[in-house]
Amino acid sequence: MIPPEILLIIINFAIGLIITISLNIEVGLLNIPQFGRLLAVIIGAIVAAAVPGRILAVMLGYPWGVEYADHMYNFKIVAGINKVLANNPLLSIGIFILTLIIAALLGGLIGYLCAYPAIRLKLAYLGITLLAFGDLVVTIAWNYEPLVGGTTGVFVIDPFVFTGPAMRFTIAAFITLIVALALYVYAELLVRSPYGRMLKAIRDSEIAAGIYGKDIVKAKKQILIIGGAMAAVAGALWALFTGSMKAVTYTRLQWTFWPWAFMMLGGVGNNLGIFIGVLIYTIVRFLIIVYKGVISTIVGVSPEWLEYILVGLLIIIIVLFRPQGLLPEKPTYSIPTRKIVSIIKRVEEEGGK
């Protein structure tokens, strides 16, 4: 059995490596100043918790329109479907995996939405923008009940229940954990690709590139397409994992603030990078959760204060001292390095002739 504590790490390192994975395609190769990655990330948990229960729930006869997200009902039809998912896994396995392309959809469509602004406003507006987007979808979730429960919030299925109360969270984390993974493969194959060297073209100038014929606007909606279904997934994954959702849970702290801390701590445009510095901080976090108690009594500042404190003091570290990341983002060529040193020693040759 892995222990608990390895569980909790390695889940939350998936989730935050797919958020600022995300983040990393619309501020690493776009600077775009994502700072609603909050938006996309409770679109894809309200997916989770009012989508998939709902679909089976029609299946099953179960209450599926306003009781099944009011308090006195959910419970009940979430456990009586997660009875059904329990004997069948290839249901299971199929609504997770609908669930998540659902997620991604709407992800999508939320970040071809923000395309719009993005297009017309420029650094702090749009940031501001994005924010107040973020903003607007949890209170509406928070305040409209029959959406996913309001105040009180809703269960979610479980997907995962099949495998057993032994294993459940392991297997939960471990398919989190590959999911995450294989978006971590299609972002590097992504930058490599010519198309990423066009981003990259257009990030450092939207002249130079327009000159060239790049559709910048095009470019613009299809990277906060992606990035928004790669976020929402991120948030569907992080419900279905811990089986309930509450809109107000959901914080631009924890949801924007955090992703921008690893990718800074990382190297903004370095995939690598960002996977080494959301390691390094999701292991940094657990022990100041786990040791908070001895740490403040040591540095004197109150429990509940340290890990922020801390956060933005690592913030600040960076910025002053280490702006470019642990790993900073190296150029990419559109032919190998060593053809590229063959053609500069040939030139250097046939000069000195």
Second form
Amino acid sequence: MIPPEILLIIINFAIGLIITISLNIEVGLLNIPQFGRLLAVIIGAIVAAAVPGRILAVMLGYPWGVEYADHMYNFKIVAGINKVLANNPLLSIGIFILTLIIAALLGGLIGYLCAYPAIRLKLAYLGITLLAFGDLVVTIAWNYEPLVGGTTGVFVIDPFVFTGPAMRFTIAAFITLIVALALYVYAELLVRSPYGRMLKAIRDSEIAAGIYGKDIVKAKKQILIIGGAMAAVAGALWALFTGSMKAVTYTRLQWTFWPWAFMMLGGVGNNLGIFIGVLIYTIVRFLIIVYKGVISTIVGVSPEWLEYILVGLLIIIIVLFRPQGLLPEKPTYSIPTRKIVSIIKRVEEEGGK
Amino acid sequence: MLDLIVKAVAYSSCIGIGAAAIALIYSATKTFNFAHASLVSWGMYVMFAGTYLLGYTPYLYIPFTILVGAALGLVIYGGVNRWLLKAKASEINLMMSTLGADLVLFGFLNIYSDYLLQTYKIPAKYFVLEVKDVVFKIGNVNIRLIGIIAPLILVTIVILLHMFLTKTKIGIAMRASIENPDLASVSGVNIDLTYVLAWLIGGGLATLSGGLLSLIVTGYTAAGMTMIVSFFAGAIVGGLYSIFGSLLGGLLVGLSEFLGITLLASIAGGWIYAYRPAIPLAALAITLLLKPEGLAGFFVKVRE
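With the form predicted on its own already on screen, would you show the form predicted in complex with its partner chain?
Below, the chain from earlier opens the complete complex, with every other chain and molecule after it.
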């Protein structure tokens, strides 16, 4: 049996990893100032809260319209659905995968819409526009009750319920971790592919890449779609894991700025660095939570505020002293290093003749 | 209706002052100041602490908000921004560094608010300074003094800034170094000094807008973070490169937030009030799509 503390680290790490990787694809590979990561994340969470529950409600004959998100009915409907899901693993797995697919599709759509400003605006303007769009969606989800219950929030159906109460959180956390690792591998393959090298070329010099006939607009669109889809999957996984969805808990700080801090700590453009950055930060944050009492008696202030100060200082120190992060981005080779060394040797020998 | 207009004018004046602060720092140092959010909150808490601990009218503490903001701006510049500008950091890194500064300021503000709450037992988590404002009657309508003071301060700032930027030697040097830092430094302008001044004035104006806002809206530590989109929208509607354009942009965004939502509510019904945060966003989107150079583009020809 895995202790709940470890599970907490695993789930936070997995969600943080997906979001930061998705951020890195956009920022690290294409230099898009994505200050609206929250946008795609909350879209994913809204999908998880609003869509699979309604599909099952239709199938099982529960009300699925406005009543579904009403706090008077929602918990009854979700409890009823969960009872059915508990005896039906196949349906649970199916609905879990379907949720992730819908979340990814809608997240991709959001990315596509973000491409409209992204190919027209630069740096600060784009960053602020994306940030504002994120806040707008939170405002809508918070106030428009038929969507996800507005201020009262809604319960999310539980596709892991069939594993039984003892194992539910363990299995849910590990499935989330597996999805995160799969997306990590995907991101790493993307970086190493010819396509990834093209993105880096565009990032380093749009003009030069353009001269060589690379379609910059298309690349930006594709990357925003991929990044949005990944972030939405993370949002959906988080909502499914926690079992509830309340728009106001999706803050700019936690879902945009924290991942930015992870990314800068690990190394912009380097997936392995980000893996380490997220891991370090998740563990440190966990330790702060565990030793809350001890810290507050020593320092004399609430550890919650101490966390803000520490993260703020961390960001400042990284930007000032190590802007490339803990693990700086390394050039990725399309062929093994051995081969490159042998080619260099051969060229040198030929040059010597 | 009159009291609503007065409140709208007061609110939008504050947004205008804050937007001008963002534009000033951005145009001088190319740094988009995320720390603005916490500076606004700090301004609110200076007013609050002064009024509750020392008494008298809140207006007495307006100069102190400016002083605190200028000091914080100086700290951010001296501690972070200066070194990054020297190292020619990218715009994203400059932005991120102010985000770090914002988190630090936010943390300290919360500690301060906890301290006020525990030591002096004053409601430092949420406070409404509006009740301490002076109220007088025009006809049947109660008018709060902030409705007159805030626009007055706005006008004073416009005049002072204009005098500073056109009449004083250092102000002219500052304008020159905003337009072309390299050329200005060759002509003997101390660029470093203009950066310092930008952060001093920008920080001071940010906290000033917060201090004035504390008499209009509920104060809490995250108030600046909540309202930051309005400030950003104001700055971008104004053009971001132009201080007075952004001031005007902030005024426009503030007014449309307050009056626009009332107008919409009278057409569509009261449910629409909840969507007030969407208005600055709409202003932002429209500006960026139709006239990316902002309001300033109407007055100034931007040379490539």
